[in-house]
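Here's a solo chain for you in structure tokens, the form predicted on its own.
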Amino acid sequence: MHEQAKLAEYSTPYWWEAAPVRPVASQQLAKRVDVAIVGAGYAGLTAGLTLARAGRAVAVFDAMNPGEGASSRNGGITSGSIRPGPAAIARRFGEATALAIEAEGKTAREYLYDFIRTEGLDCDFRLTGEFKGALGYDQYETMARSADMLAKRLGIESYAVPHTEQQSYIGTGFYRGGTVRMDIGGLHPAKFHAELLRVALNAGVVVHAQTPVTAVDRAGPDFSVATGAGIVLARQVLVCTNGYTDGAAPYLQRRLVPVRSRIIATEVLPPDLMARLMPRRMMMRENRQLGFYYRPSPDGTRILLGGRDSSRVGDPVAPTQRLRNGLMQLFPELENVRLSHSWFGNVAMNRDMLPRIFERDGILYASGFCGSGVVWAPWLGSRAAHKLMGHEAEARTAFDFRPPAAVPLYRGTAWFMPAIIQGYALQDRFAMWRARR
């Protein structure tokens, strides 16, 4: 932590400084419950919050703070990207697959929004839209035919960016144009879980902060959960765990990958340079193995600028070091601007990088949303909801089918990672030499 604070101020979620994670008032351990819920992040919460207005009695529990995890530490852009493309999918899991999972991610956007809109939480969204950059031109030009492709099978505002009109959307010369969607936008995300937390709270959702559930066991027609707190009798049990799975749901935690996730935040910076660097005020990615992605801060202040952290242990200088000079590789004039912030947190991987709903003896999991939680958290949150209450048509979804195949010699210790995302910086080395030949 002392060589941490050579290069950013606080190791802390830059969130938390406007919405600090905090505990719930305790509350007595019901001995039955209609529901029972791993997980008070984004999925649990919304689950918990569409049952409870069914009529449903639902206690969520929590290893930690409620939102401690990801949904507070994560970058606030409602993307649902989904990484292998329709093609890859399609090769896989079928054309039909393919098209519905495209699709899915449309309504689910839709559906956060109308859920933001409707239920006034206050998390400083704006439908900004995105922008992604192309290494080079061979590379845009392919992501100019999806773009026009989305455009015209989704109805999207989808368009490319050519690199003579660039400046107007990011002030760097490091792409060679880019891609531009108008249906991605930005939010706070610990202020949009505190509202989902106050949302949930009030329609008579049960949260237990720091009871960790330890085991789930059939106990006659019911489950039996034991918790940090004591036993408690569910006549369903959902799982929401994600990046922060462990022990409790073994079946669980082999077949998911916690994976460090990295964001620095900038010191307040001029209101000028911040005009000329994100003129449009845009969510931004690139089109990289390990890319950045990187937006202003709600109120237009800082760049906060993400990417996958090889680490697995303590909070070691290195990955700061690569964000920042990922940073200054964008943005030559911030190269002696300090870091106020730099944090980590879980995302979860599967064998198929794709999110899931599928049940296993009788247990429900909703998990696995592989980096782009903000959108498919609370759509499958609430999908799952329904399939607990057997509401057929609200619980369809492209994602609900076989569980993801369990990793070979995992167990819960990601040691093959940093490996893994060597493998990948070699790739993204040579597309970027083969790029700017």
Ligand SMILES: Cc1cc2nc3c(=O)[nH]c(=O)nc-3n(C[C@H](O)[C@H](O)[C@H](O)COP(=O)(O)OP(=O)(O)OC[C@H]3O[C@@H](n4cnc5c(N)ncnc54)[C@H](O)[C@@H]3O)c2cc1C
The other form holds:
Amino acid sequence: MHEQAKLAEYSTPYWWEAAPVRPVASQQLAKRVDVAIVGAGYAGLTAGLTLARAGRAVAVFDAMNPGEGASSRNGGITSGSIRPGPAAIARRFGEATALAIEAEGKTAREYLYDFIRTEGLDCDFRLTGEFKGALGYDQYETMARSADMLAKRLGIESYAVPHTEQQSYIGTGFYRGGTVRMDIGGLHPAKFHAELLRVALNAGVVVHAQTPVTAVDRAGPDFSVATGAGIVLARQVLVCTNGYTDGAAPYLQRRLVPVRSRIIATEVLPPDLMARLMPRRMMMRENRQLGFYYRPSPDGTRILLGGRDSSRVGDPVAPTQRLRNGLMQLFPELENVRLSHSWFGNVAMNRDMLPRIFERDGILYASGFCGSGVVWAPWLGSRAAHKLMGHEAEARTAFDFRPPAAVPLYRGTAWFMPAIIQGYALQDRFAMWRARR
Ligand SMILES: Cc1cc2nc3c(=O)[nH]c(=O)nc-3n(C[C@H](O)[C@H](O)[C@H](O)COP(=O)(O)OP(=O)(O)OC[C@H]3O[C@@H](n4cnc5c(N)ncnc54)[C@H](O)[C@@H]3O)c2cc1C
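Output the form predicted together with this ligand next; the form predicted on its own has already been displayed.
Now the full complex is given, and it begins with the chain already shown.
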């Protein structure tokens, strides 16, 4: 194969082989709609579907092809996790909010699984469970207590796996035990998006691909939404642009920092090796700030491993090497294995690392999924739709509160990210040293 073509294939998401992102059939722009949605990822499409099924005229706009943002690039792990732990959330927002957020993770996962089942979405979903590795024995003890609490408080099947039993979950000697929770699984993210798109289109959602929204302004009782295809009037506007937010949503742009996340895929591995390294085909993660998430491909033939990509200009060499080193640290026997893919996408962080629905000047926003949007984006997209329709009970969520704080001195260039990443790397080194003393 020509070098250029090989490179393009290498840097294209593995997921696009089975479910390539593509434009949808173009449709004429309506003069007026009930709701205009910016962004056709999981959040925008779920919102659109919910609204269309309730009889609203909905137009969804995407600057790229639908799904070309994070929703077809991610790891497909239905983690639904929240970065700050319950104690940190309680300190900042109160005990009641912390408990509500923890419980909502369970509801949101169940919503996703039920949605996949009832709509018959063909997206390779399996409720495999997730193993989280501990760096040291102290960390293991803390994690074991959390697993126990999760089981007692929320009735989630969740338990500790001591170091001596670890090999039946993961073929590595790197961890000092870990915990398992059985309410997390894996899906094929691009297939899931393609299926969501199919269902949304069937429900009457009009999706305009490669049609950026450039501005949203008040026009009497309506909003005037300027798009690459012309102007549309909308009674309501919902912004679901997450890690791809641009100047069309300046209020959100100052509050969300896009951060690159990268995934590498190995070439096809021998079945006996896969069975040794990932005997239960679980989703995997660990407890480092710059830690890795990893999983078998849905067909169980290769390993996909993801983590932070701190490059600023998109040079894939250094971040790919960092992930490869991580893979070797876990599975030294993969030393000579070749990688077939290495790609990245944007996740969106806000200052308190909590996803949000919030309203500002009449525009509704659903975003800030902080790298855990497979569960949260469909959930909060659907809650946002109910909020627009005034369905109080269905719209209720612990994530509907004040907008995230603006990031100081930030206008779209995350100049501070390299320093933050370095800080995280130092914290990880210190945590590792303490864990292995
Ligand atoms: C590499 C990677 C791995 C990940 N792994 C996981 C995982 O394993 N588990 C998990 O839970 N989460 C994971 N995530 C996060 C998850 O993918 C996202 O949180 C989720 O897809 C966000 O969905 P969304 O609909 O909010 O945004 P997106 O899917 O990013 O869609 C936003 C869309 O908005 C569009 N847009 C932006 N501005 C405009 C404009 N002005 N006009 C029109 N359109 C616009 C963009 O083109 C884009 O398509 C990962 C993300 C990445 C990048």
